[in-house]
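Starting off, we have a lone chain in the form predicted on its own, written out as structure tokens.
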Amino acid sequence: MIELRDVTVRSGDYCLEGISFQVQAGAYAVLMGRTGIGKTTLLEAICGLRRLVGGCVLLGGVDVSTWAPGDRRIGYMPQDLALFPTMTVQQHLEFALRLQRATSSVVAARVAELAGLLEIEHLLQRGVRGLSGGEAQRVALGRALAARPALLLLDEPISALDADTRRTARQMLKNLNRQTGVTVLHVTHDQEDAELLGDVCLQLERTSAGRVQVQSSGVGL
């Protein structure tokens, strides 16, 4: 489970305050918003790249406000999916589990399965450097897959595709959701990825006093 408690948080001259949720573990919750409201600074504040101000976040239970976010169980694909370039598919696969000095069968056991979950086995040998946005989309996940976090944070992950491939990823990210049991905390604009993925519903609304606050619906809270 994840729980946000009064959650403060500063991007230069804007500030996120007194943000609270929980979603339970094994859920998908969808966070939703106008542009500029905030929502990717939650995600970083939620993964440890920005500094609380004040307030907790929760992670099973455990205050992992003040851990670095290599220690807290995150998996984090950004929006723009931050591929390394000189690293090949493969690789990508294979990064958070050399950090963690994972044995080399470990990692190839890892590699394997992951590749097999995403259907891009034909790809491990190859740079990013051309991908399609489906195939580099895929990478990205499964390179924040491969520690086996807890916690699933996206990005917009599916913005940026055309009509055909985003109805495949919505049901690759739904697949994965239920296959591995990781609790997703997915940022969109589409109210159709909201419907169609989401347990829960997380939207970020700004007051008529001028604060931000999350109003949430669905049935993994």
Contents of the next structure:
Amino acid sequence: MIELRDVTVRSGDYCLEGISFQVQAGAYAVLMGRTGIGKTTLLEAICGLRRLVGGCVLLGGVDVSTWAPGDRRIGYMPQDLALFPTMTVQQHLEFALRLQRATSSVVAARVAELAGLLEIEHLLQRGVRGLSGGEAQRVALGRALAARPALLLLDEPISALDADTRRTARQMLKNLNRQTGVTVLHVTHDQEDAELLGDVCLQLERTSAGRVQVQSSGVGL
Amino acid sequence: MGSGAESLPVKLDGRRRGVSRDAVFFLVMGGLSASFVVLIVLLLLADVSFTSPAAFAAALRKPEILAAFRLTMLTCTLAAVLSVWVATPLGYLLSRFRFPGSRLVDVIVDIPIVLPPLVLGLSLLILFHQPFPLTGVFGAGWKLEDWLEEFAGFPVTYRWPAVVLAQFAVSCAFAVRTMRVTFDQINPRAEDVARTLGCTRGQAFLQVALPQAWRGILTAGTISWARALGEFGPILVFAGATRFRTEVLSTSVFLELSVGQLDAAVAVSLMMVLMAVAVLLFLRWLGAGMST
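Same protein, different state: after the form predicted on its own, show the form predicted in complex with the partner chain.
Whole complex next, starting from this chain.
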């Protein structure tokens, strides 16, 4: 389970104040809100890339607010995917496992498992420069999932894909959530994404007083 | 139809006027551009026509010129390696972080670029020979040069290390600029993602940012090397121009000129031109690789 309690985070002059919500373990939560309202800032705060000014982030009931990003067991997939241009697809899948000093056999088994799950076996030896949007997205997803995170943060993961690829990607994300049991927090602008994927919808809204708050709506929308 | 037929000559006329306006544009821009290109070509032609291949070869066989060539290669390479070694972390820090005084550091790094070369040499000389009031630590009147000579056994001023230091002081500033631009062009989010996957900042730098910066590192090294090759003023003041000791190619030109050996001065100049052209071609090749 992930819980935010009165989280305050700054991005330049912009400030999100007193953000609170919780998502049950294994749920697929969709985070929506207008452009520039602070969705990406919030994701960065959850995964530890942005320091909290106030409040706390709890994962499985443990306060991880002061933990280093790599200690939180969070997989993060930014909007631009941020693949590593000098690495092959296989090196992307191995990256987190190598940092954990996993044995070669464990690494090989996990890479094979992920490649099968994401249907990227044929891409393993390729660099990432020539990948299509859908392929790159699956590689980024595999990289984020490799170390079996407890929480997966997806920042508009399918917004740049064409309609067909998007449909497939939605199905893949939902399957991943069901098969691996990973809790997902998925930022999107697309109402259709929210309706088809979300168990829970979190809406970042600006109140008449100018504060941003989270409205949560229930299972199945 | 009628209106279309009537308007056609007007359109054509407009196009013709556009062509003539473009001709003026290209004439003016091309003329101004050509003036500089022609000047450089004339300079090179003048150098080439001044000497003969035989005189060129004879000048380059002189032992003092060969010694200067060897010292130039050594000092330029050392200065370039040192510059890249320092510029890579500094360029990364300036690109990625806003820390107290970062703007000041940014300005300080540029000072050697705008400082008159002789002033830089003089400043180095003063730094190494100025007595510092470090009474508590080393005693009154402590001098850096004396300390280096007596305790480290490594005197600098008027020796070859002074050549390297004078070259480094300028070329490192250019390397820092290059490395900063290099890291500005590399997506910092990849390093952020690496940190969420378990990297420390150091690991993210070494495993994600640095491999992407290899062309920038090569460019910074090449620019530093080229800048060191052309350095003259600070070397003259801080290292002197002693034959077989601190003479590099740029000071060779000066020394040959000062004793009236114009042939030798031109031969060394042409040699430096060839070295500079080789560096420029390498940089162009790197640039082409970067753009693809």
